[in-house]
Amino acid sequence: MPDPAVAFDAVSKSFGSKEVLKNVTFSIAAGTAFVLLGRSGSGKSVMLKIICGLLKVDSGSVAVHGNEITKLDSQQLAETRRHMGFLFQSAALFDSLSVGENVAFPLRRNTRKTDAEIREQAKDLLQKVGLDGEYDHAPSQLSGGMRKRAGLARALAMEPSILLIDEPSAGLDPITSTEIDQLLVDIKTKHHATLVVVTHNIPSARRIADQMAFLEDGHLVAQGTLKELEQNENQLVRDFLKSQQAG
């Protein structure tokens, strides 16, 4: 059996006296979409930062494609991160760069491709996310949904095997949210990428997820398919899925 894309084993993490993650264990099969659910402050975004090595665990282990990231030096960690893409809640575009140069940024930093090759690849990525002709525009000229698309194009620049996505639907209308969700599903299918998604949007989670996990008070209290979570013995999990069905 191949190594899972991501595996947490008895992971705990605290900030001062606040224990954010408590003995969390789970694994994510490569090429699947794994959605993290839970109330605000339950530790979901912390888990994304742990996966990419931005935060270190207090105890336990975290493996990415079989590599224990807590034991990697800075150079090895940087190499592991090159196989990850990040889509932040705000899209986190550089306002000083054009939309196209935002997408090109990882390629200029991490490859030896020529300027012409990089521009062509960035234009191709923008086309894939429906932003043809936006290369020279400023990020400030884009709508929220377009900024998310541009952020997604940049996240895909290094052809990552794992995409970490924080609140893809935040601030978007239902139609645009659905379009972003479909883009993510297409990327998973066409590129065999593993998606790790944090969201509060239940319709979005339903569209994206192969597996879901629910965090409450630092504990992973439920994990499984949508159907399995809807039938979970934990009332909070069932209520959470019901209460936000409309968005």
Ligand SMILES: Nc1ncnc2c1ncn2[C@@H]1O[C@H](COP(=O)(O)OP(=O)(O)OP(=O)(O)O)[C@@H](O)[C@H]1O
Contents of the next structure:
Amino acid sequence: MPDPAVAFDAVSKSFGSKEVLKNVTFSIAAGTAFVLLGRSGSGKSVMLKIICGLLKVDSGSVAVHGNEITKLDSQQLAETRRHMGFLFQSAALFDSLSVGENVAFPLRRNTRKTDAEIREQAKDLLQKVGLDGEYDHAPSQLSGGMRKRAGLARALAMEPSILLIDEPSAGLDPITSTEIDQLLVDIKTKHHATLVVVTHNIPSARRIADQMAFLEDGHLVAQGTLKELEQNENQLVRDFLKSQQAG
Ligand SMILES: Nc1ncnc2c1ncn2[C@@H]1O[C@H](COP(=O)(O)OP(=O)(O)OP(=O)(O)O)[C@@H](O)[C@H]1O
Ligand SMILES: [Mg+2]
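The form predicted together with this ligand is what I need now, so please give it after the form predicted alone.
Below, the chain from earlier opens the complete complex, with every other chain and molecule after it.
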């Protein structure tokens, strides 16, 4: 068996006296899409930030492609992170850079490609997310959904083996949201990337997920395929999945 893309073993994390994750254990097989569900404040974003090493755990271990990330020094962690793409909840773009230069940013920083190559690649990425023609615009000129898509293009720039996405459909209309989901599934299939997606959007979760997990009060209370979760003994999980557009 190859190493899982991500493996949590008995992970706990608190902020002050607030325990956000309590003894959480799960793994995500490489090349699959894992969707994390749970109510607001349940710790989903914290989990993504732990996977990319932005937050440290209090106890337990976190392995990424078999490497225990809590033991890496900052240089090794940076190297591991180069193989990850993130799209955070706020889709933070750099306001001082054009949309295209936001997408080009990781390429300028991490590769030795020429300016022309980088511009070309950034344009291709923008086209992929339906933002062709936006290269020279300022992020402030984009709608919320367009910013999200620009953030996704930037996350894809380094062809990540693990893509961490916090709420891909927040602020998007259902059609754009479906397109983004399709793009994510394509990336998974064509590049054998692992997706870790947090969403409140149940139709979107249904489209993307190979495996789903449900976080409640710091515990991972359910994990499995959509079918398995629909029959879960926990009513909250079943109700959550029945809602068409929760959150
Ligand atoms: N850096 C931090 N410092 C202190 N508390 C934090 C920090 N980050 C998160 N928390 C707390 O951890 C808990 C979980 O937060 P998290 O952002 O993971 O929730 P979430 O499941 O992503 O919620 P939402 O669906 O609203 O985005 C919250 O109580 C939050 O206040
Ligand atoms: Mg969140």
